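Given next, in structure tokens, is a single chain: the form predicted alone.
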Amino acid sequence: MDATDKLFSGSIPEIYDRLFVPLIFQPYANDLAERIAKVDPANVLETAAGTGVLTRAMVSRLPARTRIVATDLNQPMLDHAMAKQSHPGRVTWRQADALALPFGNQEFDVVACQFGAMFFPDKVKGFSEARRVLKPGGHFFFNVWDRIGNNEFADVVTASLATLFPQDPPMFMARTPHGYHDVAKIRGELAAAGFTGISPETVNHKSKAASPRDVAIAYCQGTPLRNEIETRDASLLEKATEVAADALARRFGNGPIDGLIRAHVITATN
């Protein structure tokens, strides 16, 4: 993982917020809230909550008696996260390393994590401090994207900007976001953590925008994405951007389109 693949500040959070959000995560941070729902915890702990995606689901979800804390490494991604919170008192927000949890052993019924295990640089070191803080009998719940070939927009993206820099091509999409797929190694890191009970199940969803351009926005400009192009040549964003965009519209058309995401849904029991 390259050091700026954790990097989500500037305009990221807004434009990752406004766009990327409701592109990708939305039906799986849905998805998780419900699973967590199912099994009623009074304490919640939440790990990479990024802007707050999943956080919103479960307070929808949730009875107000049920403590939630969210907390992500990203101090900016936290901030408009809390700005958005519409339910204060119902959640505690902390800047917090998943790897290094700063809570007591067995405080929490749930932890949750919502497409950030795949940033842990060491997997088993950060399932173990899920599994530390949970008390006996509780539940680990967290999403990791499937290869990027079965993820049709974060493909398109990642091709198209090999075009444009075709020596050193941007791969924080398939490196980072989509590059812990494996659902055997996932299984064999959590037990090598202590987890039992191992539940994967493979999900689907329809990945929606209003034109290519949001698309295209989304990914180049709200995730670090920017960051890897930036590097390369800052001057190059708009251009990035246009590339992806029309790469996007001969793929799938220009106005609203659609296309496939996949996501694997672990539950791991302490």
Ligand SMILES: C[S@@+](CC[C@H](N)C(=O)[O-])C[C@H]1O[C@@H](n2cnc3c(N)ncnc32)[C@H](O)[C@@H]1O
Contents of the next structure:
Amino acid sequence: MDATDKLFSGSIPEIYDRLFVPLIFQPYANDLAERIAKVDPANVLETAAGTGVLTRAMVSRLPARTRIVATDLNQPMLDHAMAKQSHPGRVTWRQADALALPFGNQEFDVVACQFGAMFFPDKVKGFSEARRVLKPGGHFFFNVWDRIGNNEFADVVTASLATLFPQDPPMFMARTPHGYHDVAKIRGELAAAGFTGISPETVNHKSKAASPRDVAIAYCQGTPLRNEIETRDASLLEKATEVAADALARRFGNGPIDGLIRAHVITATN
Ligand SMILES: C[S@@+](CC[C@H](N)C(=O)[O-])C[C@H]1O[C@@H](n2cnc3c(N)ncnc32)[C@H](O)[C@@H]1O
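Next block, the form predicted together with the named molecule, ref. the form predicted alone:
Shown next: the complete complex, the earlier chain at its head.
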């Protein structure tokens, strides 16, 4: 993982929340929140909460007596999440690295992490931290994207940028968000962290957008892919967005478009 892959700051959080969350994250947040509600937890810790899409889904599905603590490495992401909360006081927000959680042992019934595990530089360490703060019998719910070839918009955007930067294509999407999809490996790393009862399920959705340009802005400007493009040549951010939008339009058409997204949703028991 490159150093800038985990930097969600500057203009990224606003664009991420406005365009990227509805594009690919909302349906999986609804899915994870439904699964979590079924175990009726008294205490939930969310890691890598980002701008809070799963947090909001949990607030609307879990009873008011459930304590929710939401954390993320990047404070600018949490600032957006806090600004959007509908029930002030319902969630405790705290900046925290999922690999060094500032909580005691066995504090939570559930740890939830939506599309964050791929960013953990040491997966076993991240999973071990989740397990450490879980009560015996507690559950770890998380999801990861499947390979980039099964996530159509990400694949088209990544291929298009290789035409603009042929010597050094920006590979953030393939390397990090779509770089941890081997379910056997994930099972092994959860087991190494001490989890049992590991149940993965592959879940497809359709990613829908008003236009190819909205998709191009979401990927090129609302994710750390932006950092990679700007490191190569900051003056080419708009050009890169155009190249991606044109490639998406050629493949999916010019009006409202949709594409396959596929993720693995995993439950593991302490
Ligand atoms: C793809 S976003 C997912 C955010 C949110 N869960 C969602 O569904 O929109 C990945 C998030 O992981 C966070 N992150 C990266 N490394 C992390 C770490 N070591 N500990 C906690 N959060 C981390 C980033 O700040 C970012 O908000």
